Amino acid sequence: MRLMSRVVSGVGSMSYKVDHEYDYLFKIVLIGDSGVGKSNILSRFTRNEFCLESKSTIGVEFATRTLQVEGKTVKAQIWDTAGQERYRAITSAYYRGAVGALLVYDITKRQTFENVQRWLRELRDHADSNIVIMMAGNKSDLNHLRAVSTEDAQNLAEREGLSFLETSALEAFNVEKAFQTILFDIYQIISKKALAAQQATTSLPQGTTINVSNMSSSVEKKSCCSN
């Protein structure tokens, strides 16, 4: 069953602690052209399901899954943004608060790979500058129909500073690894920021120590002399 969402103000803001069920909540968005397999990647990761007859996503849907990262309980809230042009104006609002993104193309359709940079521009226009981005070449099970070489994809990923994996939602290949890598990278960024903040607090200059007993003695002497 698909979980259809409405626009909810403040949902998916930067990682934060909520209750005893999990330590952090990370919002991750799936982006890329329609038909590249984003919805099946989502269902494979969150429910370990794959539907050969899955229909195009309309608007936005999301699902969650909780994992352990470096001993912390992390809840991944993954948003599947529709790839169709007519929905782009709607889905752009959902980039806000995202700390990770999986940019998906279809290795059998060259045009979906050519559009990666357009999606990158849109993502960088709407998302936080520190967002963790991974590019995924999906449908690696259709290697005999390949239209995008692994080398071309790796070169693009290096130029754009992205992580890169080829995945297969059908065969459950590298889907788990893709999200685990994104979540680990996000956690590392959050941990470094927390450590830096802690070090900044402990390195603040100490105030001058005032000896209260000496001060009171001085006051007593002045009082004595004034009499």
Ligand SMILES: Nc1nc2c(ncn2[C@@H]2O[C@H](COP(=O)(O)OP(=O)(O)O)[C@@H](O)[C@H]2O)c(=O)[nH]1
Given for the second form:
Amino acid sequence: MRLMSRVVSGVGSMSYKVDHEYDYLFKIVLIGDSGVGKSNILSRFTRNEFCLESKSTIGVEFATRTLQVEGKTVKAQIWDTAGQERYRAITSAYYRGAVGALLVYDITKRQTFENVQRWLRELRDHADSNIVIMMAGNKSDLNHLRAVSTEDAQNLAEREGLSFLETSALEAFNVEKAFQTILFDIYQIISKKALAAQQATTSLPQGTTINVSNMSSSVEKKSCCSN
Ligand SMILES: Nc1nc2c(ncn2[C@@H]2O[C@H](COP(=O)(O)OP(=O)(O)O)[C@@H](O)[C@H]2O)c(=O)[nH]1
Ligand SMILES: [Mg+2]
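Which structure goes with the form predicted in complex with the ligand, now that we have seen the form predicted on its own?
Whole complex next, starting from this chain.
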């Protein structure tokens, strides 16, 4: 993992203090049908901005925001599709290295919810199998136009093992929470992995060939965790 450093010169002295800007950098991808509010969720989260007009051609590749997770400084690098989803032409480069995904549908458009399955398949085909997925039912402010019940969405989320929240980029409702949940879940996985790797290296003899054919499964498991 590459860390960027900030160099701060000491006042009135020649000493320099090197400060790491962040402890972790997590790439998160936004996916879901066109028009569900992905770009506005991103601008709400990173700039606290919302745009009522649909400006589908204008998009950024990604935007970042740095926040604290469990006392660590985490930089979230959130990728937006810039409209590629219209043509079903999202490249695998988009998913490369992503550790989290926010899968968005529009609670007022049933079809965007039906397509969640398609997006999950896309993730299965292109993203890391351990990717953390949060499903977001956006535009919760348009409750009078609702076409997807919260219960239907909860059931799907349970079946597919996803986290789920209803959000509103317009009202800034649950947007922060959605990203924080993703980042927290990623952090949990990463710190567990680090711990497992540490335990594996301290408890396994180094440079010794072990015949695993008659060993207990716990030893095999430990050697798996170390790589
Ligand atoms: N009422 C309402 N409209 C929204 C919300 N989020 C996005 N929109 C609108 O939905 C349209 C599409 O949003 P956009 O962010 O471009 O969707 P994208 O194609 O998924 O990136 C725009 O007109 C937005 O103003 C929301 O939470 N509530
Ligand atoms: Mg967009």
